[in-house]
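The data below hold one chain only, encoded as structure tokens and taken in the form predicted on its own.
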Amino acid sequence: MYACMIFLLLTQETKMIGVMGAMEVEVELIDDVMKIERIDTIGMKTYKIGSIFDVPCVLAEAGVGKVASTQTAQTFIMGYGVELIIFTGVAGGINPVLEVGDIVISKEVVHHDFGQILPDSFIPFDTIGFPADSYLIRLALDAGEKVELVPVIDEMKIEGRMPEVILGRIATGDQFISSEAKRLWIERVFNADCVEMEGAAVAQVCSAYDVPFLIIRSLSDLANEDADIDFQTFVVHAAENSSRLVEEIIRQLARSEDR
């Protein structure tokens, strides 16, 4: 949608990109590779301003849940004056094929627990969601041919298997899923492949301002019974992932900068 805008910001002079979290073990990572060059507290959030391999940013921790970081995004665009956002972190899994440390790129995003509830049923008001950038979404496959990842389960480990990078749809709601009947109900409604509680509201808001968006997940644990223990048994290991593939998205774009 924006690839054309995009392509003409990053060839002519270096834009400010914003990077956001939910928690601190989704962003310390980047927050490590970043030159910060001041820090800002704007509605008792924290903005750190400054680049990522050349590329200026402002990386924010932006809390759990929809108004957190429709609160962040909307202090990027109007306080930052940020042309994209990508959203890095966890979520559970939803599509059955992925496993633990599996990294789902947006294809787009949508909200699950936006309807309304009946005496016996939901009905979900939106079911189509908001596309992300076409451009990203290239750039974020071509990272993820050339990412190092890290097997997160033992059971990755002992098979060899590495984590796959799929293009997907995220669903999201302010419910961590730890349910196999509620996984399955956005499985087949939303036909999403994970769940997670911010992207939809992120999305929502770069829509607004015409702001190319990216959210990338990786999976920590599968939005079942065990969610809980797996949530913080993988937690770690699954940002650690989302983080290298973002790192190498901003290295796509600083490339892209430098032609």
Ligand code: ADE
Second form
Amino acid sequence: MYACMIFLLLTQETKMIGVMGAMEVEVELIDDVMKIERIDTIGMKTYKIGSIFDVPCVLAEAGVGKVASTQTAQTFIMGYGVELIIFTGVAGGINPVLEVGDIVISKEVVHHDFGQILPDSFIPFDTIGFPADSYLIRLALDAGEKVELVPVIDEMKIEGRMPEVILGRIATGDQFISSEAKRLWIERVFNADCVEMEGAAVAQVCSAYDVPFLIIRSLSDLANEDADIDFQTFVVHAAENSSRLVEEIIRQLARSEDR
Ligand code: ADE
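Taking the form predicted on its own as the starting point, write out the structure of the form predicted together with adenine.
Now the complete complex, all chains and molecules, led by this one.
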């Protein structure tokens, strides 16, 4: 049954794009603008098939962490033959100039928890990472100029500044970072701008299959000791900013003649 379904999916003519996020809050706004034609369940995950602004699309809530996002990226590629993958979601800020609500467009994505443990240190196996697709980066930077983002409103209900959109480095690990010491370490060792829990896994799968990818992240917290509480306060807001940018990227893809 499963093999038959995969065969049917693989023989579909139309190329799709794959859009994923880890949590429901990260994909629900994309879901709102999607025309859904069919819903598949594969490996206990839900894949919504349809279109966004007439671009054929498969949308999935992957789950949190590197294994979950690997599973979804692999299914996007092997099951649906996607032509590109865009990840939308939230992250912890690593670059100290960034604030909650700001957006990082991936230039490269690197695993920060992949390496060798020595008695007094940790040696990463890679500090360079996987480069995102240059065409998608260009589309995202253009989209960043046009998109209307929501300024952060803090707990005091004081309207904050307009979010910045930067091109930067994203570090990924199976860890939620709530430590200023660890934030500093990730900044120093990986020169990262933000930290999250899925991007490098998606990037690694995409690189293995030569599928272009882009990771979009908006900051829900600053990866310090307040990260837990900031995450709870700002996750919806940050997820909305990331979704708005991804929607604008897909709008540009729909217009693009290169597809
Ligand atoms: N996603 C959002 N905030 C994060 C953090 N502080 N660490 C890892 N992933 C995150």
